[in-house]
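Take a look at this single chain in structure tokens; it is the form predicted alone.
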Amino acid sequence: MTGNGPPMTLLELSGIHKALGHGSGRVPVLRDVSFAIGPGEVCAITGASGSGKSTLLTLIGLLDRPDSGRLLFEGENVARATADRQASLRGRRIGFVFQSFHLLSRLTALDNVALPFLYRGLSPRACRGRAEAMLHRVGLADRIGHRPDELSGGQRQRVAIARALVGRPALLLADEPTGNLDSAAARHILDLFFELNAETGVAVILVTHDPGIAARCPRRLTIEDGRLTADGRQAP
């Protein structure tokens, strides 16, 4: 980058609001949330349960739509993008982590990694090959012929962190990855994170209602009752 310009926003929310339920049962979930996250920055989202931090996930990842206000991916405004548009972009510029895993059963952890570019298209022995490799990358080399139920809840998360990562996305969503892990197991993933944060760039935003999980990302986001009340950066 040159100059002295603002960087490059990865991300923008602008006024968004979302309601869940129908008709005269509709409650408001996001009020007027607006923020923006730049390339390589690690974000923490916090707030009690019901404050709408996992909502905002699924906005962001582009699994639902906001009611109004605008949300910009790399200068596009994909609210409003078509349903093909948003899955492509999904399936390219965004990985997610989640709680459970979301792993499938039947498959080898080697399997797994691989399904993101088997659904692209490419052939078996290709994704096969850049699976592996981000296998080895997450510390499970000695793994990668293993089944979900063959492995412990640390190294299930590590291969669910190699399939969000394989296609080298732009922006990380995780959505509570430590919440069925013990403590140790837990800090061997927030660890993981961010040393693939400094080696690949990728923009990591995560959910967490662990006040130590929190501390340690560089950025926090607070939402109480749907609205952003706070957003704090630690100092370098």
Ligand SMILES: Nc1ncnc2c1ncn2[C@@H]1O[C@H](COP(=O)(O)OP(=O)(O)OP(=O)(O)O)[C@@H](O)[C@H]1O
Second form
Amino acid sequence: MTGNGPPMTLLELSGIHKALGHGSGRVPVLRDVSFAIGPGEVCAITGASGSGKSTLLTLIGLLDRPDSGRLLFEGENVARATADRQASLRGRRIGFVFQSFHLLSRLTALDNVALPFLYRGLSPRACRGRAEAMLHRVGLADRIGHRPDELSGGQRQRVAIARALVGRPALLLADEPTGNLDSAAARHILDLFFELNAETGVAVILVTHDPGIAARCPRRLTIEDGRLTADGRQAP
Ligand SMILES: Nc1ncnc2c1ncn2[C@@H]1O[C@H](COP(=O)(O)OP(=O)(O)OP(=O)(O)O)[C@@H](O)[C@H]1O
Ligand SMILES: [Mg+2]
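Return one more block: the form predicted together with the named molecule, after the form predicted alone shown previously.
Entire complex below, previous chain first.
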């Protein structure tokens, strides 16, 4: 590669295999999965329950390692990186959003969003400033002092999205982010993903059971029994 421009490919998987479980209970979960995602791409992953979607996200999110195959993130073979290097990339370059929000119940919305920054050594004041701006952006300016149990499901997911994106990651991984929301709230969360993608260039990989949500994504990957069986793009 020449120059210092951004890589053409943000993420590249080739020949990824992963088995889970122990001893005789060990079962192949991902089989020979290969695909690539460009910077700023938005991609849905669909597939039946148990097909391996969450396992795939944990590998991409550097929370576990493949048994074999290559996993390149911004050109670096991260499957073989040290645990420290993986943790650093996870903290700075990758954001996570889950179905069940995973917010800290004793902290306000503001402190939930500010927390990842505190770990990076920014002053508490600077962390709060960035967190507050991000909460404004996701439409929660009037809820920054509320704790999660004082928020609706859709509002909680907005806090989680603010937390995931406040550090400006290159990639957002979302595992069933609308699974606990009614259809109107789910639509609004997806709108927010698209807006933030357009504004910040963050790439989004979104696992969903919902065909309506998947249909709105410009690219759709399908997983069946651990194999990638379809990879479709639609014109914007
Ligand atoms: N720790 C584990 N040990 C053994 N098997 C596991 C483990 N974790 C997941 N599996 C198996 O791996 C397969 C894929 O699981 P995974 O959670 O990735 O599926 P999924 O596509 O995310 O399903 P869902 O849509 O229900 O969330 C399943 O058959 C599951 O039982
Ligand atoms: Mg899952």
